[in-house]
Amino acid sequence: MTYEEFKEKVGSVILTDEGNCPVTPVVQMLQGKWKLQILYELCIKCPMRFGELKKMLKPITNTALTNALKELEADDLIQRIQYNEMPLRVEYSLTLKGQDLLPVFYSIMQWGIKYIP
């Protein structure tokens, strides 16, 4: 569906084949205090290690970062690669599905520049 088609149909309620609003699952997938910030950091530098993300997302706790990363991985927005070496090394990067969010972030950025001083 194009943006023009979306604007035309949004007033008549757009529903998926299951009868749901298609925006709701996206909002649920991205909700949370840290998820968008994690995705943003991975847009800037990819891959990143846990410690690098923690440093960029001060004052996030280890638990909050771990939980957010697990949820993003479960939603296939990021991938976790564990290297079997000592010390253990784990890197996080955007999946293709996560990379498809880049135009959405760009649009949000443009809106922010326009409306938030």
Second form
2 protein chains.
Amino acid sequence: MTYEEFKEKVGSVILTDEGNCPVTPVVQMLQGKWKLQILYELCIKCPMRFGELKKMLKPITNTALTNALKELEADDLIQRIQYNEMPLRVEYSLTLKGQDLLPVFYSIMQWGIKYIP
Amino acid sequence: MTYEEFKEKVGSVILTDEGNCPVTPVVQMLQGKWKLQILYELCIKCPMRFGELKKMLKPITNTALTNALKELEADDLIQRIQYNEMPLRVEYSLTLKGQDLLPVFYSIMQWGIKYIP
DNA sequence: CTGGATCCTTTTAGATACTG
DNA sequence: CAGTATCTAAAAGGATCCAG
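Having seen the form predicted alone, could you now give me the structure of the form predicted in complex with the DNA?
Starting with the chain above, the whole complex follows.
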């Protein structure tokens, strides 16, 4: 896509909400130190358990992981399922909405490959 | 792109850096309350002057705008050109690297259109 | 006009200990 | 195992005043 094409599309499609950036709210939703990494892990393996995620995101604390997971669930990007076994088991997985972020991740990744050494 | 396709591509292409999310560093770079909005404004109109940007991002303060612009420039996403006229004029524009974010913005936008009411 | 400098408030993240 | 609760540290953001 060229610069002019973008201007044209954005200008007509969604620049209606008082000139605000249509990208910002989405990125706000993904902000925080851990959310994207969690989503990424769930892209690679899904579902995953709490402890499994914690191990992958190594230096993360319980508090941080819990908070991030809660916010992602509140935004309906991931789903939490609790199995009342002994010991307790909880599994997190991407929702359809969350899976729909894959193309976004991929385009970001393509940019990163080009520009991040 | 499907879930499986993503896994395959990501797994082979870039999952080399110790399992860390390849998307995160890019998003880190775009984090902060104002950076994306600035880039977006520059997508719509480029170049723009300091005061012009300030007007578009209405409640922003000088400090916040200055800081965001500096960081964007440090990441080589925008370019600052100063004209020593009287009164002083400074123009900001997207670099090629910055313009290359357009497809990313567009894919985020598509997602937003689908899921944000 | 385009910021710099300073101070202050708010938000976010980390450490530690504890529970069903 | 999967969290909660509480506290502290750090970072981000805002307000105000000043300068080339």
